[in-house]
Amino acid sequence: MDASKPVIRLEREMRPDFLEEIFEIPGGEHIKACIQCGTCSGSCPASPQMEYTPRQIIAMIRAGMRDDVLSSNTIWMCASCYLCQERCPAQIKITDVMYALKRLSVKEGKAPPKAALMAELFVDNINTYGRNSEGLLIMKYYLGKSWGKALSNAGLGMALWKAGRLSAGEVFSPHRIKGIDQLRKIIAKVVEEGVV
């Protein structure tokens, strides 16, 4: 969808309860203070690839456009750099809201399949090692999809390895953190409480 064109929805398609849902996210209640200045969108390095800018996402949340927000690529393009959050004059925790939107999107089956798979593999790495191994994550992602895709990216893998950004140890035998059992208990409690 072209982000420069306004999104028009019928009133019956709006979900006014969506804003209340976002208010329950720690810091989410600050969305009502948004003045639509566009600082978040202007600061975001990923906004040119987003379907809607962060400013538009906030306006859409406030308008109750739940399905449009949860189905957009914007929440998945967020690089978690926190620049929008640091520069926001209303001190809105935009990055935290994006994470919450990702969780809702996955929970409701609205996430793009590739993003949902990446999130699943990331959580698997955290549960197994207590941390993420990016090399292992990418290997699982591509090998799980197809050998052809993995082989077509072999050149990129070699370039990362030569630049010192990827090591065989990180891919094939990442180390577990100390106290992983405690971390697993924390994760289990968070899941039990329904936070994730």
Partner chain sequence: MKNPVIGVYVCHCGSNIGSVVNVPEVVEFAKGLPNVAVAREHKYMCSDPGQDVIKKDIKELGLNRVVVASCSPLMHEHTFRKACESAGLNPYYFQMANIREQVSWVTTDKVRATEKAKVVLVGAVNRVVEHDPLFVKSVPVTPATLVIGGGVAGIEAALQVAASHTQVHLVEKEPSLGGHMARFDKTFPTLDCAACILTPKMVQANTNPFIKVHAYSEVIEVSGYVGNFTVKIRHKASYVNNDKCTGCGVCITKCPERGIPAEFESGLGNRPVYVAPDAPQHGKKPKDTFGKRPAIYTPFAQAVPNKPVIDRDNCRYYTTGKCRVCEKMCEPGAIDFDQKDWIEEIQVGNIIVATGMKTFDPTPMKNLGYGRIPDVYTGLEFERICHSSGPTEGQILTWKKESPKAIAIVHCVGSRDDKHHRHCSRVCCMYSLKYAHLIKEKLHNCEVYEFYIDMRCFGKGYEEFYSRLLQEDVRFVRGRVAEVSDWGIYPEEKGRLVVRVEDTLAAQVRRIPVDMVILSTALEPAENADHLKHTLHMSCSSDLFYLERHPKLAPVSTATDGIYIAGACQGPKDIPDSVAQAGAAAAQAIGMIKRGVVEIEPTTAHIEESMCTGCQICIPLCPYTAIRRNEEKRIAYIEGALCKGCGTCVGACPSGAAQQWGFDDRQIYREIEGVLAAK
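Residue numbers count along the first chain shown, from 1. Superpose the two forms; the largest set of C-alphas matching within 1.5 Å is the rigid core. Remember, predicted model here, so these are calculated numbers, not experimental data. What changes on going to the form predicted together with its partner chain:
- With the core held fixed, L160 shows a CA shift of 2 Å or greater between these two forms.
- After superposing the rigid core, the C-alpha of L19 moves by less than 2 Å between these two forms.
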Second form
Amino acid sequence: MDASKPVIRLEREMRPDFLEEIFEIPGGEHIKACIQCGTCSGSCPASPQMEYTPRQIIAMIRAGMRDDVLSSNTIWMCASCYLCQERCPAQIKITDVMYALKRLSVKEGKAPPKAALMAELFVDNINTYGRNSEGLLIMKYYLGKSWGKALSNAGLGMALWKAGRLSAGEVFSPHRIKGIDQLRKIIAKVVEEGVV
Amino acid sequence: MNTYTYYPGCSMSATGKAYAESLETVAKVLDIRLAELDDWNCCGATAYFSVRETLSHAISARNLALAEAQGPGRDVVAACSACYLGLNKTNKYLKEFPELRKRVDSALDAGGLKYDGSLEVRHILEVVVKDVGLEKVAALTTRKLEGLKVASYAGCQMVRPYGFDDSECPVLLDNLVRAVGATPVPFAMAARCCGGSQMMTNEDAALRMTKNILLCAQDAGADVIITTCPLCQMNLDAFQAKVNHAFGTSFNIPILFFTQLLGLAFQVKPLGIERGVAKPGPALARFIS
Amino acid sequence: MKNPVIGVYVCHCGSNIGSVVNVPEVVEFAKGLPNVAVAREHKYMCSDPGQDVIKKDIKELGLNRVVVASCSPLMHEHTFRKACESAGLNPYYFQMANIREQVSWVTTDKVRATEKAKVVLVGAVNRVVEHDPLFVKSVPVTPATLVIGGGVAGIEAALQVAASHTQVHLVEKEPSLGGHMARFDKTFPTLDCAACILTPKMVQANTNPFIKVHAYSEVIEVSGYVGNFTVKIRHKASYVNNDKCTGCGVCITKCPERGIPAEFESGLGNRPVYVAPDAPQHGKKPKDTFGKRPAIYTPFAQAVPNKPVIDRDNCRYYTTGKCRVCEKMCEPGAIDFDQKDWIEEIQVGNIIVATGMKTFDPTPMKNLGYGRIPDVYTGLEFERICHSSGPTEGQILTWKKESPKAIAIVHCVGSRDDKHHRHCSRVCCMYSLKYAHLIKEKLHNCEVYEFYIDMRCFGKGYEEFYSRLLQEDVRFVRGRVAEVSDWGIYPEEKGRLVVRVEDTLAAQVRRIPVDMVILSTALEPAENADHLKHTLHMSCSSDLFYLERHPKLAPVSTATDGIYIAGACQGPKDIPDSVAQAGAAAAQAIGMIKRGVVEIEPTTAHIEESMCTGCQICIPLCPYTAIRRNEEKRIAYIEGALCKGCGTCVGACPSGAAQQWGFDDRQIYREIEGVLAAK
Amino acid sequence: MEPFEPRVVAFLCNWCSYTGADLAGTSRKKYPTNLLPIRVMCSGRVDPEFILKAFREGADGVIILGCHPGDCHYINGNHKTLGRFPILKKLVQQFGIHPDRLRLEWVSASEGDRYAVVVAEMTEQVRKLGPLRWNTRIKETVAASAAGGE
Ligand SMILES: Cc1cc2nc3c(=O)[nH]c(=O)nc-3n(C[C@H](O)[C@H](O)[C@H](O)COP(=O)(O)OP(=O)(O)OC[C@H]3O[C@@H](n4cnc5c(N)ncnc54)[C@H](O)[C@@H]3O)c2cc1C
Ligand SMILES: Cc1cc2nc3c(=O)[nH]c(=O)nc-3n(C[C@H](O)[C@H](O)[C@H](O)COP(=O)(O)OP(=O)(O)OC[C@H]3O[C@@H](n4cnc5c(N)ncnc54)[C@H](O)[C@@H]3O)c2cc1C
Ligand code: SF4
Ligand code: SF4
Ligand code: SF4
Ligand code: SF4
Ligand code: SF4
Ligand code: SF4
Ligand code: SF4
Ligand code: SF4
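Form predicted together with its partner chain structure, per the form predicted alone context:
All chains and molecules follow, beginning with the one already shown.
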């Protein structure tokens, strides 16, 4: 234990602007209305695996625990099932908030490597081809992660392969859309304007 | 004949190939024309939205802009729930958030495109149930799937947050099952999450979710689970063996796309049923010939 | 007209105005306005010293006009008018400028606020110059009171007014008095038996010589004004001659039509009956009477008045043309199939509205399973299950007639929820606790879980009740229930209900198997609240309950003089509060009757004979048909007592002949000029 | 030059809108100071002449606020306002005033929030149209108004 670091949370560590930051994103506008009822967490199929439940995340945003939130596994556990959001009595778009947190977390390098890798590969895939080749994505992902995992899923891959659901063509020469230049221009414009 | 601008999405050419095949087959019988959107790009799905917000809307908007030019006034129809949600969300957010709209408009402009916001985004299930109608489906049924017990799995993103069916207890698939003479079983997990894209990054959690869905269907005595989304199908089907391995269960429940079920009732082919990893049991096999 | 000598008084309202509006600057500015003889500021104008300043100036400086710039006229116009009057000035030589509610409280920009205060003040100073002396008219009050709604609040109000020995008409739409309370077994927090408290009151109301109970009746039209309302009551045909009926109840026991879901059983009668899978299939199914009533019925055994009514929609005679068993059985010959609805007109001076509430239907909240899963009940249904004269005779049984081993009580269903009602329903925390206690009392080994967001126990003895329950081993889980499922994953859950919830204090998601779920549903405005609102020209607050004139200053008054509200029609409330409000409303009514006269605002309309062209545009516009035509002079005139002073005719008269005292064209023109004079 | 701050004369019916405006105050809603409220008992009292008078005296806009249809304290005074309103719009247009400078809104006694929103909207609407200065006889041409602009 680091004796110099108090366990109690000090206000000076908090980032009160964090709440405003989330409030500003499209979909974040109700966040201040949370009554901490826990309906979101109770609904969430992933909450058992989460370090903090969705409700706690909202409380922590309110308290300004920016780092704790952005480096927690919770935001990466969200499967975007929208059940929490559907039931929230304060109409908080929790799923959108989770997305916003993922983006901030990646931006600030706090995301767990596998989640960040997956998302970045996906983006990369689309920016290159305009479409997502599932096979390529899966391959790159497992190669980037671990050979062990890649092998453990090989059986599954084989099954899909046999069923014609993963083709070699797809992995090695994915389809590229005709308007890829147009798409890239669109992407470049967004990047240029700053708010990605 | 109704014509729709069809947005297939990435999975339809790979893991969801059977969905694409059966949809094409069945659409002919149902007399709906799905004009594929030329040169569409990926909808962005869940993963893209996670990391790039404006961008995900911008690339979705490219599809909408193309669709508006290609088939003015035609509904855009997606078969994948994630694509349906992604396109729909962009379509709605562009109306709801003017700031976002401005940014997206200027990005589209850079690509020489323009989107007026005139289109509706719909899921193919809605088109079948509402535009074609259950009566017609029943009338086109040449072999009633009598005695087949079906668990209708709607999943998440088709019914939430913009669903056209009840977000807690969806009924449309069940109605369709009845229309083709099969028996829907009570299915408490009909609109619960299969793990979605978590299967890649967070397999333990996703397998548990999938397990609960399979268990619920088994408890209800289902011979087959039907889905409306390639990702759901993939998780429930291809990962069944892994679930069995992880939880010591012995599920063998075939997972069909609802279009495959319709195809069986209409007795048309191809339906791609052989592409399923979990193989049909006797109750279902009776109807596959 | 004498030269106007105006006094201007600008209020700080402590810091409410003074911290935003630069009051001294406004005062200096006022001093420079035409006709202003004096301008002063004061910390609290409405206080006695504040008022004394005005009175002193009127006397010493000979003021003949007064302007106070302070709060809303709806707040203190009356106060200052009285002050002027007591100093010998006609109260209508007064004008108020609202610089609090519509200036200092709605902006933080001090410069712009001060500007706006000045502008509003100029309008008032300009206008007051044109004011005329007006005289309040007094009209006699009809010494009778109408009470609408016969729940505990209405009954209490009726009894209190009747105690002053003046006439009360108590109108109840159902066949019996009693309202919601009549359905309860016990009441929180004292757990007294509801019937023991309520039944005597119902009987007293029915036998009191000053109270006329109009049961099974509705108010359909109200006209007139404070002190003098004319009310039309529709008596619904009950097909029973109440003068002949002895209340023996024979007809009720003999009626062959017995399967109608009883309103009084709060929907329990709508549930399908459970048939055990191993029940013998042969023979006739036993008659399903769970929560049902016959076609001729009284809502409950102790009904007051104890006269049955025939439910025409379900009576076999009316649906098939055959039966009339009740008629044959009735010895006194009270059944009268020819009865028709009839309308009675009464005169009253006051109206007390006590129409209560209804409870939220949780069917749309599909995640909670109501209507889909049989053992999910609403609180009101559970009241009946607990009640010794309810369909289970007070035994707490599941749908399958088994004794539950665990029960979940779910708080805030439909309350505190943006999608349904934003308000807190105030009574459900307490009645949930009541249920926990009743269950523990009846089923010692049954686990009871309370799922709450916040425990709201604000009343006298309420927190004590909560702490008692904590010690009775009720399991409190702080968390709003996410879902109730009838599919279990784990062996102990099979065949039972599962509550999924985050225990927010432990920050753990829990699955809790139970056998019965009680939903503590929100209180919402009564079924026909909106309709009655229009009949009486009342307003509603954003939660759609009736709006009081002021939550603190006039909690039982409405915007319409002579109409009062009491009980749960004004907002969710428990019995003690409902009864207290009923008393307050009764006191208002009695006060007016005791005075014998009411003062009518003199701001009515009149027509200047010489200017009227006889165009008749105004006549059809008047909502109160107060305008008549003088055929001889070929002009219009206004029947003074009927005019309520809306000014519609005035706004429409093309020749300016119609004018409204206190709001005439000159006055408003001058106000317009005033507010636009600056710059 | 100082930025243009529009002046909008508002006629508020006593029972709903004035009470609603008070509620906005009691609930401390913040809104622009550009509305100049004048209380009348009913929106039906608003004489067409009041509107012209206000424009003549230098108002840049006029708004009439009453109870929601069906909620009128005087049964149906607001219906009459509603019926009269299209004619009023035409009337001001004939005088060369952009019809958007005149507005009719329903605000109930419980809609403090809404009142604040309406004030903000109206202020912005008029701000966009710019100063009217009808009083100084810089008349906006009839032709322009017929074309929908000013
Ligand atoms: C499940 C539940 C349990 C409760 N338990 C308790 C408790 O233990 N203790 C406690 O203090 N409070 C309790 N309450 C609160 C209590 O019910 C209310 O405080 C009380 O009923 C309010 O009385 P009321 O007379 O204002 O309204 P109501 O009881 O609703 O009575 C209104 C009456 O007016 C009649 N009516 C309605 N409209 C018209 C019309 N247009 N014309 C004529 N008549 C009309 C109705 O038929 C009814 O008889 C409970 C509430 C609920 C929902
Ligand atoms: C800090 C605080 C803040 C509050 N804020 C709010 C709020 O914002 N809104 C709200 O609604 N409520 C608020 N309340 C509650 C509110 O103060 C009470 O509801 C209200 O004061 C009760 O009024 P009362 O007349 O019953 O009693 P009191 O205000 O206590 O008045 C009793 C009077 O009786 C006099 N008295 C006492 N004994 C005798 C005697 N034997 N003979 C003669 N005279 C006697 C006292 O001197 C006193 O003047 C607040 C309370 C507190 C403590
Ligand atoms: S459900 Fe909504 S209000 Fe409740 S804790 Fe979650 S975010 Fe907050
Ligand atoms: S959207 Fe995410 S956080 Fe919300 S319930 Fe689903 S998985 Fe949980
Ligand atoms: S007169 Fe009105 S503004 Fe002045 S102190 Fe009294 S309440 Fe406050
Ligand atoms: S109607 Fe006749 S039978 Fe029925 S209760 Fe009255 S007296 Fe008795
Ligand atoms: S006539 Fe109607 S009320 Fe009378 S006994 Fe027959 S069914 Fe019952
Ligand atoms: S009283 Fe309790 S249960 Fe009822 S709405 Fe309020 S907090 Fe919820
Ligand atoms: S509108 Fe005026 S002029 Fe016409 S009849 Fe009525 S009062 Fe006379
Ligand atoms: S002001 Fe005119 S329209 Fe209004 S009530 Fe009086 S007479 Fe009738």
